[in-house]
Amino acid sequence: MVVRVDLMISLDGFATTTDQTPETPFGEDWPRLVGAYAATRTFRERVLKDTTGAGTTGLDDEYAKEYFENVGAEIMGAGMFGLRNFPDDPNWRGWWGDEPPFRCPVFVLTHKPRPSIEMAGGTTFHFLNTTPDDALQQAVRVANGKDVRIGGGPTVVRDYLKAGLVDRLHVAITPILLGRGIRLWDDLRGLEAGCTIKAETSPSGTIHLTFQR
């Protein structure tokens, strides 16, 4: 079992933008940031339920497959679930549709706990007002020996990295400049110490950078 992160960032280190609206909850630049990943065959099958075989293959698709493999539990922040946009709506069930792609228990870190939500396809959202370490311990217990993925957003990922709780960090660097948003690398000087580092570049121009403790 490993604790792992898979995150997409821009060349200047931003993993989110600041121009989110209810109509574009992840911001107008989000399609540019995740374009290569969203074009893969694996993403189309797993997230869009497209079984036609459409989508790109190759290195980006290999990393997309790894993203979904052997995950027993997920941890995410309230923003990634969508609570910051709908904090007082008891019927809000997140951005991820009726059948989210996670297919495992998902622990949402929030200051406003609410009842768990069981979704189609095996995903159950649990809402916790607790520390990152305690949330991780709860996730490990239900993962049944599989990996625990810290899904995001970048603030939550950075908290786990600063605490030394991540075993493997995969960052897909998209060749675009965002200029604003939330940066992944802030306050993480020396993160590479004690890690084996691998870098691969796909035909899309995405640089896949992996830090393995």
Given for the second form:
There are 2 protein chains.
Amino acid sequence: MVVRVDLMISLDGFATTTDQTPETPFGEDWPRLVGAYAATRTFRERVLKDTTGAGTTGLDDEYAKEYFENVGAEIMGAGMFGLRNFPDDPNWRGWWGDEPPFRCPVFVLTHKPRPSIEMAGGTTFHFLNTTPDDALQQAVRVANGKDVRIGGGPTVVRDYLKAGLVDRLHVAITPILLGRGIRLWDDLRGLEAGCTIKAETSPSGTIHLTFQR
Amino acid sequence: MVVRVDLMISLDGFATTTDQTPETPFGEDWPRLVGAYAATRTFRERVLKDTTGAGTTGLDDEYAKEYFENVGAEIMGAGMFGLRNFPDDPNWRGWWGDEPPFRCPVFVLTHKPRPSIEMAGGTTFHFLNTTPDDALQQAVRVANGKDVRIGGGPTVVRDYLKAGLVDRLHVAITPILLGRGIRLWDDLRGLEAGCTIKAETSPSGTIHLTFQR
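Compare with the form predicted alone: the form predicted together with another copy of the chain:
Expanding to the full complex; the earlier chain stays at the top.
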């Protein structure tokens, strides 16, 4: 069991953009930032429910498969779930449709908890007003020996990295410069200490970098 | 003939550090930031005058060789030459000893020009109080058809990148987080537009990324 992060960032370190609207919840740059991942066969199957076998099958797809493997619980911030965009809608159920790709308990950190939501396919959203550490302990308990992923956004991931609670950090760096958004790397000096580092590049230009403790 | 940049940066985008002293002109992090490059056979030969053949010979060394190949003139900022550390020493001749590794004319951008300095081995330092564009034109004239390198520091490189004057940008990304210093990537949104992008990783963990127009 490890505590994992898998995140896509731009070359200049932005993990999300700040020009979000309800129509483009991740900002106008999102398609370019996650393009290589969204093109994989695994993403198409798991997220888009495309069963035709379409999609790329190289290194990006291997990481996409790994993304979904052996995750027993996920933790995400309120912004990633969409509570910043839809703070007053008690029926908001996330961006991922009726059958979200997580297929495990998902803990959403928020100062305004709401009742849990059970979705099709094994995903249940729980809403917690608590510390990162306590949320992690709850996630570990329900993960049943499987991994816990800190899903995002970048601010939540940074909180967990700073607290030393992440065992494996995988960033997929898209070689584009966004110039704006929320930086993953702020104030993380020396994060690499004690880690083994693996770097691989895929034909899409994506750099897969893994820090493993 | 191309206008080139070759720069080493940390994963969080810092090209130099801000804790410089006369004893550690590039800051205490410098050895870790440039370690893979400084370990190459080419660096040892060309910069350290080590003729024993010691040093690494893999991908990092190939980039180190390329670094020195076909450069007809170089442009650097006052900080890289050391004028911020030794502003009042008219005899300051840079960090690189009597025979600097450049072996070509080097134009130092400064608001306080001083007389040119001819060094052993083909390097001459010229001091210019002018615009980036004009300095480039002067460098192109003396480069005799060879490449012109924008050597650094990051602020000067960024000026040239923003002005659209760079044909080839090679960054060697060292997988460490410095958390402080001068960022290369500030305010360069969309720099990748129209570029072909090459990404390679070396066993040292260094990511070599090239944007070519």
